[in-house]
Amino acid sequence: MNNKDIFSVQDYIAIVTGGMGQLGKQFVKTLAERGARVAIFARHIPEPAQICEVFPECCKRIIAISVDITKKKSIQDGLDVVLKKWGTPHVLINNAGLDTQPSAPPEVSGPFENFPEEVFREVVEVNLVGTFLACQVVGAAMAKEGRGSIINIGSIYGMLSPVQDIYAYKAEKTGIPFVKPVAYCASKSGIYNLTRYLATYWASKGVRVNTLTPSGVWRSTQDPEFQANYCARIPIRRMAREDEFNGAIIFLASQASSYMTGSNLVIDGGWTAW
């Protein structure tokens, strides 16, 4: 291969747990507007009308299976959709999570001592189990076939505690005091060994395993106060655009990172600098 072809993803089959969320569209377009075959993993998924509506440019080239990443058997299923339609991948994007918004209620939202057992399970069970089996069941079959690359998507919270001052204005605005929760946190944190353990445990089967850790996303229905206090904690003074990470994973997706496993490949505008 040639260097102009090292970030080359044509051709290639795709997994993308969550792929429509925020980021999720945007790795699914992104692999799919650059030739790649794109199955979409999601508990609820759109019919192909939606599809083509949402992918206009790459519809044909997309296609979405229900699928609970926290049952093996289901993405079992799923991958045996994908082999029977176009055969193993080459690529899995652990995406799919749960997160606590500023929005959220304060049962779930409260402080530490009060936080619900339930809750950080099923936190837990989603962000970290799910990543382990999909990696499991989608991980075996690359190993089988002596190639793969898989995408664990991180979080900023995973490597550092949550600034809590950053939500302060949630009580000062409306009495009701809002914590970034334990579960997501300590969910995110388990997925950086998971990825170290998977690279040298396939690192001779030709199976890369890596991390993508983005920061904060701007969404526009965000609070304004949260949006200024988060943007002065990073150096860039500005939150992500969902567009902002595509690159890293066409990077990480292709052999323009062959040589690398076992990473994590940090994008947060230098919120982890401070």
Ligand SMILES: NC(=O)c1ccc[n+]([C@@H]2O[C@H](COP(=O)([O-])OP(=O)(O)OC[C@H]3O[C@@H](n4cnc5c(N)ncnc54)[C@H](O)[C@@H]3O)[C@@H](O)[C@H]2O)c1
The other form holds:
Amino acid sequence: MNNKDIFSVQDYIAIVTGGMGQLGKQFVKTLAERGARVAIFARHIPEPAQICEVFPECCKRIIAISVDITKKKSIQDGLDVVLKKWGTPHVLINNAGLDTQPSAPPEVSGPFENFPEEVFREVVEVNLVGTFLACQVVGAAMAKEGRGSIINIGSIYGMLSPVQDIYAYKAEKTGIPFVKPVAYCASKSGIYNLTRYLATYWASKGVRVNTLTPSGVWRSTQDPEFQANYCARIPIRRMAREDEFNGAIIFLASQASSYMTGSNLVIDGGWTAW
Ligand SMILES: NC(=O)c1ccc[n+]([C@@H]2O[C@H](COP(=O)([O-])OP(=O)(O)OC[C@H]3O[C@@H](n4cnc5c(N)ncnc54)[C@H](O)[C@@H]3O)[C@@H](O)[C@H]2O)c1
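Now show me the form predicted together with this ligand, since the one above was the form predicted on its own.
What follows is the whole complex; the chain from before opens it.
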């Protein structure tokens, strides 16, 4: 391959789960703008006209398919649509996930001792079981084809325990404590060894599997106290912009990362360096 083309994703076929969410939209856009055909797997899919509103430059290369990643049959049905329309995917981004924001009600953000078992199971079901199922269904098709790149989206809170002090302002402000829940952290943690397991399992089949680990992304709806406390913990002193993972997505999706598998690419403004 010409050295100039190593980052090319032209004509690739990609699946992005949760592709209408904050980061998912970025991943879809950055792939489609570079000539990839992208299938969004989402529980609530937009009308084709809405896809063109969200992705005006590249909507002709994007389709949205109704898929619940916690259901294997739903993923298989989604993949069948992609296979029939375009062929075997080159890229799978396991991005769909459930998190608990500081605005969450106290029933789902209280102390560990009372954290509801059903909520723990629900979050693990989406973040870990859903990723497992998407790897199983889509990864199997990639292995059969003898090529593919799976990008699992982790989180710094899957690598390290959350800094609970960041959320202490909630109790001071409202009298109700917010504890960043264990479910998100435990479920994201599982992603790292699922990645390593599959990287070795499928290495001989040409399927690479890596994790991309973001830290917190700025949103206009976040409390200013949360943003200030969070930024104070980051060496770069600001939260990530939602487009700051796109370069890593193109790197991991393309031949630029052809010798990389089982790895964890951490993009966190230096959070884990301290
Ligand atoms: N935003 C951040 O600050 C941040 C930081 C670190 C890691 N992450 C990770 O990045 C990924 C994307 O985060 P985001 O902030 O864009 O989230 P988001 O909530 O904006 O988007 C997630 C999407 O996943 C979809 N989804 C949830 N359950 C699903 C299911 N069962 N089947 C199909 N789709 C489902 C949702 O509908 C939503 O569109 C997540 O895995 C998240 O844990 C985000």
